[in-house]
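Presented as structure tokens, the chain that follows is alone, the form predicted on its own.
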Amino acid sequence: MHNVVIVGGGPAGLSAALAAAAAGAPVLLIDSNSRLGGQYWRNSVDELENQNEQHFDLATGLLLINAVKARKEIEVWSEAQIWSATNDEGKNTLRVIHQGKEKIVNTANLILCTGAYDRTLPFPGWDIPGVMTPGGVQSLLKGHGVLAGKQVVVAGTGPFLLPVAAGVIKAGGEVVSLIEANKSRRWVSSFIVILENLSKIKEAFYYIKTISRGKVRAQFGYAVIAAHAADNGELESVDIAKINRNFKVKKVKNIKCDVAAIGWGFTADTSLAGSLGCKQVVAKDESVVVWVDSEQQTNIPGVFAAGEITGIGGSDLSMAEGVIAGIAAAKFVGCKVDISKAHRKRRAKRQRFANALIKAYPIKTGWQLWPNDQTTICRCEEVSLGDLKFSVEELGATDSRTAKLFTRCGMGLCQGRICGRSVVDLVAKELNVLPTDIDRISAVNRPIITPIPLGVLAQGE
């Protein structure tokens, strides 16, 4: 019998586990990936200790890793996809595919350590073959020991840039620039944060010290605005900006590049959450994330959450809510434990963190005129920002949803996980309006949670 069932087997899903593991909790842990870490200690091999090259701070995934498969307390369930999740009374039903078949978990304490993915911005040639996330780039270089392109862009805003590229460089490739969108002495007003985070300034030269010996000087104040293919299809170069403050542009340069590696910070996951039926909220950077109690309980008792779905804060702090929340479920199902005040405190420094990097990160509204009428928005169902723009002027629609319905836009195999936000945003632009939390929320949730083959289907239980 497991007491408390746990999705997602990155830093806060480890942690919460070995936390509600130590209590005394039976504990399920369902994870996607064929290996635990999440995105965070990806690995392509069992010995994880052979890459250090590709990660920071190796030491503290391989001891979250191992403790967790030497507990006999933790059932671990690798490769486990969820299509289908509910909440009845009290009762979370989960419909999960594993080993190529469907198995429901009931559950009445649960854990969502979903983590998150890359957020993109259409422009024009985004689609084109070559044009990837950072976070492609780094899933190919630590899960598969694939290097995405000899010579490489990484683009966008946000620290995740500083390991991707030097990720590229210790495996052999050339970062031809490297560009952030924002001013680096945005960090400046959160001075006395980073003195209180000062792992984050270790990590940071970690990667700038392999970046410098590359050769590599980092660009502030420019983005990538548009990619260019060559005759066989494939990515060719890329337009390169100079940008205000508010992402708008005032100059551009062409540059060549076989890859180019471009995010906009990430989105958090809350499809599972959102199938359950927990809060969500629009948070500072107007993303969607589940809300949580000062325990990491959402609004639903007995369901907790942890991880970058409560908001994007990196590794740490997902360690420090998934303690609390591994301890919180253990104690919901009557273990004798509480949360002490040393976790409190680590948390709150973690969340002063992440607060910082909002400020330092912003994402301005300059970019919505980066993308013209031919480029696509919704890569799955082709639809274009024109056809967007002729279900409001055309058509009559006043929102994102229902541009949405007269466009298809949103509705193909990834569901709006790339467009949503986006769709949102122009829509609202064209309206002359700013977004809404209901028009926000409404975007992020979905009622197949991952894509499930009609066959598996009807052999499920």
The other form holds:
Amino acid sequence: MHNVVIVGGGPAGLSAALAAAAAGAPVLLIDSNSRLGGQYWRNSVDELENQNEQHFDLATGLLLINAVKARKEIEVWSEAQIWSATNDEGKNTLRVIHQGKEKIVNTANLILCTGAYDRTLPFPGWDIPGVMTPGGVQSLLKGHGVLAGKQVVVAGTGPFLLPVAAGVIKAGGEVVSLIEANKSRRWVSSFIVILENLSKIKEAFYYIKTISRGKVRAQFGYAVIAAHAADNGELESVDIAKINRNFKVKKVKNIKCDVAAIGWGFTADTSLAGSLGCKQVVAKDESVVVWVDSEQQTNIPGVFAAGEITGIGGSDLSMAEGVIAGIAAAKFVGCKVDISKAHRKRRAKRQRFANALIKAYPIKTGWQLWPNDQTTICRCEEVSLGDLKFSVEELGATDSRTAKLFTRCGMGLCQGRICGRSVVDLVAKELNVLPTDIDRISAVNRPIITPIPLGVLAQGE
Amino acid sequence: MSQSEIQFTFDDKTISALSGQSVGAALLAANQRSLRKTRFNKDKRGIFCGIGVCFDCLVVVDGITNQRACIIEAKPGMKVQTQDGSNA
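Having looked at the form predicted on its own, could you now put up the form predicted together with its partner chain?
Everything in the complex follows now, all chains and molecules, and the chain you saw is the first one.
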């Protein structure tokens, strides 16, 4: 019997597992990937010393992964998909597909570390093969040793664009253009936070060094606003626009590329927490995150959360939160441990840096003018902006939930993970109102966590 | 552990992959960027999120539809096909 069940094998989940096991609690770690490490320390089956190139700090990741594997108190289920989760009077039930079978896990004590994925914004041509997320380009490199293209445009906003551009160059690709929508001077107001987090600056310079070696000049205040396909239906070029501080287009030029990696920060994957009934809130960057107290506990006693799902903040913050969640969960099951002041201070320092990041890389409403009526908004169900407008103007939808029911926007296989956030903004714009927190939280409500083949259920436990 | 090479087919082509690679990664390395056609507009789609979130890189694997090419591991002799619409 496991006392603590942890979901997610990234920086937060690994840290939580080690902290809980060190405190004496037996742990079950459930991870959807085939190898531990999450997105940040994603690795391939190749020899690990060959993989340092694509990482700033794989050493820390390996330290945690190997420590988790070495501890006999920790059992790991890899390639395990949780498709359903419920909470009933203190008992959490997870339905997991593992090794081709459905397994049912009942636990009173759970730590959710389900991470995040790239936030994307719709624009004409964003569904053409060759347009990807930066995370996608990086996972192909880190997890499979494959360079997505020869001439790559890296664009969007946020510090994550730097490692992606550096990774492409290291793998022998050309970064045709590295474009950041925000101006770098937004950082000036966060001077003190930078000083107390110098290691993060060191990381940024590590990437910048590689990028400048590739003779790439970063352009600030620009964005990709359209993509064009060749006759074969695949990406051939993108339109890059100079934008103002509200992301309104000023001047456009076209450049050739075979891959465009475009990302706008991250969206927390709170689906599992939402299914359990954990309270969710809207963060400063308008993403929906899981609410936690100072011990990383959600509003459900015994259910903890750590890492990106409690607010986007990067791997360092995720580790700090994971440690606290692991200790708190062990304490919850009766282990004699306590969260120290040092743990809390470390988390606070990294939280200040995360807050500064959110302030430095805002996403302004001007993007809502990039799509036209023909632009696909929901990629799964092929719903266009014109369809969404029709549901508001002609069918009388008064919020994004109704627009979704009229158009099937966000009701495809990804369950709105890609378009959900944008639909809330676009429908509100059409209605000439501001999205409410209720709009945003209801857009991430997913009864099924991962679609699974029905046949697997028939042979379950 | 060094990586051995395996082969699978995509429609009528033979594709090489390193052990542990995903079907989608191996196809991209073979310059195969389009993986499916959408149900209504018959638009081409390929790998988008690369981590199993977006369900855009769907292919048919050994007769089973809606498989995410980006996360399904390439195995020797696998028969992978372009997914046309929902292939139902």
